[in-house]
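This document starts with one chain, in the form predicted on its own, laid out as structure tokens.
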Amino acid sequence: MRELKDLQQIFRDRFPDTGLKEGAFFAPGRVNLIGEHTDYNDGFVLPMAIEKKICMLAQLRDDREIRAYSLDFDKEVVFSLLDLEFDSENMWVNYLKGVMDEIQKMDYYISGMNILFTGDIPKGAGLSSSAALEVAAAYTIDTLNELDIKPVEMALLCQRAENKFVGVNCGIMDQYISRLGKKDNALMIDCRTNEYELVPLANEDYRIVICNSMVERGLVDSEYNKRREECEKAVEFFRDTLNHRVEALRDVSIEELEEKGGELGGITLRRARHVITENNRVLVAVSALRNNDLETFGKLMTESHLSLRGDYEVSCKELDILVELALKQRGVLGSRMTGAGFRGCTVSLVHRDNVSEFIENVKKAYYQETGIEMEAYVTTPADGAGEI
């Protein structure tokens, strides 16, 4: 991404100085370390903010007009805060409009702005560039208009923007970690209560390496809906079978699954087994990180992938190849697919001395097996949204 001084020059060349308050802000993308497909089952997730981010420069105007310029798309869109309508031609601007709409619904007054933004979060990789854009916009609007929106409130309004204005039924994880992330920490989120806690991940000897399969598939939405239906079927079974309240698979223990699960059909049993064991893996992983036990954490990552591949069936050939290749490399403690599945990225825990060798070997072998040039991103846990 370009240097701040270069972005400031582009901003000055494009927009006249209004003489009003201005600033530069950022919000990061994220990778989920463990806890996949647990969010809509009221379970636990463990994401971390990554060092790739959206950077946004803005200055207030003395009217209600927004002039938003995307440097990456090289496109400017002009609209009024008094008339926020969905833009089917410029999808990116709807993330800004949705955030502005939600803030205004909270009875905050916001001024017009000139906005420029850019980012280095890979599109379509499942690293939450959309949530980062929402959070960057909310943080920018909040700071320049001196609204003092609390961090959790900001994450929730960004989620609402994506749900209601953009029309994507996302959970809370992406916006939470983009706003609430802290350097050298992951963030465990309870998707039932929205409570969260920072979990230390600051071992100097290890890095998170994200491998982008560069595969884009259209299966995700239909298969995602099927998995939700299969989980609900399992919930209904346990609700009728167990002698305690069951609102989601989060309420079923591994022991109860082993005792009663045999009465479920094969597919439904496998789906339930993934979610119930994955929730347990997150809790054990948090305990391992608190004890700086990265070997256990790495093993849990790999177990998670095997469960996602076998029981939940949301992996794909390319993701499986990346995990298999990763686990053959020196200095690797664990590897798994991350995100909804069928495409996107894997995440691996790699000793810093072996990172270059890891990337070189995996990239070469992956190309030999698939004919695809993968991308790799090395990161440590980064800070959530802030001012540059």
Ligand code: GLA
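Please could you give me the other form, the form predicted in complex with the named molecule, since above is the form predicted on its own?
All you get below is the one chain by itself.
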């Protein structure tokens, strides 16, 4: 990523100084440690923000025009805040427009802006580059227009931007952690109440290693929506079957699943089983982390992977190979796919003394098996969005 002063220079060369309020902001990507496909089931997740991020420089204008320049695509797009329409040519613009649209729908008045942004979060890798772009835009607009939008409200409006404007039916996890992440901590988010608990990743001996499978496929959105529908079907069944209130799979216990799940059968049972057991794994994982019991934490990560692979069926050959290879290495306590699945990354818990050989060995073996060069990122938990 370029230095701030270089970015400021590029900004000044491109846009004339309006003399109005300006600033530089960032929002990070994320990796989810455990709690996958639980957020849209009102469940629990445990992500952390990573050091890779989007940086956004902006200055207010005295009209309602937006001039947005993507440094990475080397492309400038101009539009009016009074006329926000989907841009099928420049997909990235829709994240900005969606956020602006949602903020305006909340009845805030916002001024036009000149914007430049750049980032180092790999796209389509399941590390939430889109959520980071949304949150960076919301944070920039909020600060420069002095709107004072509360952090959770901001995460929610970014999620609505993605759901409604961009048209991706995601849950709240990615925007939430990009806005509220805290250095040295993972966040356990309760996706029903939208409250969170900080969970320190305090053990100096272990590192979080992300392996990028470098697989790109388009399947994700349609399969994601299918899983959401299957969960809805399971909710309907349990709502009719159990004699208490069931609004989401969050409300079904493992015992109830074991007792009644048989009647549900087939695919729907397996989808429900993943979500219900995964929620439980998050809670156990959080208390393991609090007790500095990383062995248990690692085991739960691996169990999560098996459940995502077998019951939820959102893994793929490459992610399975990466997990399998990871688990064969020295100093590894656990490994799993992370994010929506079908492509993207795995996350592994690796002893710091073994990190270099881990990366070297997995890279080599992955290449031998798939012919693909993977990338690895070692990261500690970073802060959520802020001013640079």
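Computed from a predicted structure; not experimentally measured. Residue numbers count along the first chain shown, from 1. Between two forms, the rigid core is the largest collection of C-alphas that superpose within 1.5 Å.
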- Would the C-alpha of residue 159 be classed as shifted by 2 Å or more between these two forms after rigid-core alignment? no
